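The chain below stands alone and is given in structure tokens; this is the form predicted on its own.
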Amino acid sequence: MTTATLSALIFDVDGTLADTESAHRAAFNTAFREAGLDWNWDEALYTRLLEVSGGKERIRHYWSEVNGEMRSIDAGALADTVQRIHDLKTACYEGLVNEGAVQLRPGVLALIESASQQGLRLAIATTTSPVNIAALLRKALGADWKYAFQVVEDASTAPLKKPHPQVYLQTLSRMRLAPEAGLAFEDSGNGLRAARGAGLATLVTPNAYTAHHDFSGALRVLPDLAGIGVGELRAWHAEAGR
């Protein structure tokens, strides 16, 4: 990797900016009840299902597990059912966020503010839905949260889920940024592989749902971003370029 000055920070959302997964799990279970399903995703099951990126993809995956090879519903009807469940889940999750059930992880807000003040460009690269992103960041950063980020790539613009690098490649393209000049922030093995697949040095802050993942190739693996400043990021990024 060639040496380049750090000029941009690119953040994943779920699990990275905030510990969202417990709220997502609760919202899924509420949606299942409202849809008349007897499904219940406990922590162990949900941890396993997080290996599948994307909420609708996760529902489809579990549907195939519990139904085996049975084709009790045609493809179109299944897609409609999955969409309805996901819509219920999204509405429930937004309500939980608005009630204050989800907070930014330690150090995140301070780093965003200091990085912006020091001239670093900021972006979001996630394959979660735009509604989920807006609910979280509107609550955490205020109504003008989008102005903090030069680019926001999400499930609506990057349909290929992590570990595919599409969302990062599109972010880099829109920013006209060489990967050597950026630093990605992730919490999961799939996210790390997506960022590395786009050529980005990646700092990982695992959470309770992802601590068991393989983070080989990460620039640093930290418990959170508390006390981490732009100076440390520049120094670590420079190491990656040597």
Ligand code: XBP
Second form
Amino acid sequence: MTTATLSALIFDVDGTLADTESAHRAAFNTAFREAGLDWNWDEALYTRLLEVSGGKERIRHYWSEVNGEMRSIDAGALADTVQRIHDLKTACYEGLVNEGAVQLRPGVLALIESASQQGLRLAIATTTSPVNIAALLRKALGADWKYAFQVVEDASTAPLKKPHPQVYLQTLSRMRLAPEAGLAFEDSGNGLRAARGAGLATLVTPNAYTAHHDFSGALRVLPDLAGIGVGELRAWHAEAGR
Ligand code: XBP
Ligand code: MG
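How about the form predicted together with the named molecule, since we already have the form predicted on its own?
Then the entire complex follows, led off by the chain already shown.
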């Protein structure tokens, strides 16, 4: 069993860096109203729909739930409608984040800062849209947030959504990183399976929307990253026989 030295941390965004899904849910519901739809995703429904990664995929999935597979509607027209609703939602979500609706989860900022100072490479591997990442991290880390991350892979670069491992495989490839030398941070079952599918040991910090998910295969499941330092990460990573 090879023991690779931990050299990179790869973070999921929604639910991991910040508890964003309540703001996403509010933005979806505002977009539905603006689009003239009588849809409303309450917490219980949204918790179920979060099993579908990707906002557009989630809208499309719900559309087929409420309308059945409408053979009559043109696939292109449906795609255009989904895109229009998602654009409305993304604009609303960005506004909510800019108004301060979302904060980084406990321990995230301290870990990013200490990991950078200790020479670990950082990356982002998310299903969300680039606009959402920029809004969240500009607010939390400042205008130069991108310099903290060697690679950012998101919905615009990795169209196959979690649990497909594409976003993590592309992150590893762009970093020229062997999975044995990395550690992934996730909040959901889909995210864990995507990271594990790319061969990454994965720490899970669940939240209210994902606490019931199956986290089999996680290196550890933690309430959050408060007080978690690089030393702990190195010890757990070594334990994983990496
Ligand atoms: C979580 C998701 C995203 C968000 C909504 O992404 O599945 O779809 O729920 O964002 P992550 P979009 O991989 O960061 O946990 O509407 O931009 O998809
Ligand atoms: Mg997530």
